[in-house]
Amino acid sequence: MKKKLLAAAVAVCAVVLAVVIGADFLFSKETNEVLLSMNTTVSLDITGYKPEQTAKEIKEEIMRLDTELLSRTSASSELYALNNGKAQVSDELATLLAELKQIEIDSDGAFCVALGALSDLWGINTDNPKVPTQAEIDAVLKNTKDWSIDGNTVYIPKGVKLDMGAVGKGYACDSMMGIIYGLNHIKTVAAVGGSVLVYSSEPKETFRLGIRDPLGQATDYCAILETTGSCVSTSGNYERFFEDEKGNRYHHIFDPSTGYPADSDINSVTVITQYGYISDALSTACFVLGVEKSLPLLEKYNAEAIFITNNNEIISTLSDGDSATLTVTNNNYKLGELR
């Protein structure tokens, strides 16, 4: 299983590699770190003064997020505890169940950070994944939207568990962030699973990140974003997945209304914004809205998206005058429009 789980940690940095394309390294020392953590590979490359230090603060930073702050499984995290029984909660975590709590408001519910029996029920991510009866989906859903915090208590329905899933990854890049940011002479690119952070002391410099193509390998896109510094989150429909004995394909991302795989008008959703918790959760929230209904949400937000749709189009909410561009490199897909 190591073994395994190493041989995909270098495939998937080689990925993120190949992706930033073109970018000029202007400083002199660069270090490439690869570790697992958050149930995902985590990739760094950073250019700068001792890169080394640098790295390893993020290390140390991404483990400490992972067994003591967001992880539902590890005895040793607040969220942990917070799932079985402790009400209060440290201003850290706090801050960020808040921020999510608005979020779950701000797009109608299809971001829910209360998915965690559901995900439990379904075992997308285990061995033994499999489609539950609607008796059971109906039970672990009944109470989910009335998850409160106040201050730094947090109530809890039985039956309910919170799983930062959907936002620990983007939440990880802002943390990077708080460690790289006023350095001099320093540029980063670092990926955490499907969240990626770049960053240069340089404000105008640029950076261009391939858009995975949903039907294609992992090692395929479909277009390049060239970007300057930004929190960059996807949230598709091809990584984790089964198929049940009729070959029907259920994926990981819940519509929370329903309590099944978002049925939506897409196969990804790339979210571009500054901060990256926000990223991470309204890609996951957009993936559920489809593309029309995602547009008030994004621009609540400031953020903008690229949607690849199960037609073979690509929509996206930039404009001219934005800080980033988008240009579709495979003959396979056309540039869509928004109705």
Ligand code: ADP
The other form holds:
Amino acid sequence: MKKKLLAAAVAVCAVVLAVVIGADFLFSKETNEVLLSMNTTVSLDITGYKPEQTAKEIKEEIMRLDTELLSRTSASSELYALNNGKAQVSDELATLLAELKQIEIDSDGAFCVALGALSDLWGINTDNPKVPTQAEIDAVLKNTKDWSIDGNTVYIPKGVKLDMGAVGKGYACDSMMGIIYGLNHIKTVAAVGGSVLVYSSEPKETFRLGIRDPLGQATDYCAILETTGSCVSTSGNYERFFEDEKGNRYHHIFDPSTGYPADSDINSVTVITQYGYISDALSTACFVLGVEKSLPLLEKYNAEAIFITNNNEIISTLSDGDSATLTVTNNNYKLGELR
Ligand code: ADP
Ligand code: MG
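Could you drop in the structure for the form predicted in complex with this ligand? We only have the form predicted on its own so far.
Then the entire complex follows, led off by the chain already shown.
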């Protein structure tokens, strides 16, 4: 009898405890899911109450972003309509485009969302990439700076195509954040290609992320970044490229001032900040700008960066008081100083 009473008391206590500290915490589970969207692999690791439900909402949102908003090839997307003559956009796309115009201005044109025709010309992500002629490059670069946005009306000069390749994955991280922020007892590591969102409802919880070795294989890393909740995006010259018959390598991040793959002093740059679209856009911009010219831009957007130079130095803007820390784990690299 005493045993039964004790068992009942324990059960009551468990229920009370569950109510007090949150039932979702007691019934916390983990889910890992992978899907293909936005021309890349999306992986979701979610721990929390009913994580499958959260993952389902996130997957639906990512599909929406791809097929209804940002895709350049899907005929149902707003961007597709915009590139094919429509001038009015939704509030969501208008807000994003206005922010991107500002990043274009702040980066001195290093980030430019209007390089769609240039990407098509090089065809780096296709089966038939080629080095275009100077005349072809001049023709597609002619009006890229002239696209503009006023309220919900977008002006795109003839021949110019907008392309969200450098920012869509980071923007998807922001949309995911909109779904998980405010949920109790949740922890998420979500990667959309090279943009990663790490978030925990425990603000002090830290995550360890490997920074890819630009000279190694896809799973090799050369440093570990330890950070609390944030968005982390990497742009590198190893991601998508082709080689011509002479062995020259042409990658997919273009310098809008030349129309050629950016030839700065780095092989990759990782940008850490609170907003995914900013970390993604800035990683592309900083790749074009190189270490020194990136610093004012990073400061303006309150972002930190880790550059891996083409002489194997890892240069970080992180300093002692920051919540993120960096540890070099590969002896082929050494920590360099900001000049
Ligand atoms: P990834 O797509 O590998 O994550 P990025 O975020 O750096 O890498 O984006 C590169 C893509 O962005 C290219 O494939 C192209 O579509 C587009 N792009 C290339 N150069 C620029 C640039 N200077 N500014 C904006 N978009 C660019
Ligand atoms: Mg980017």
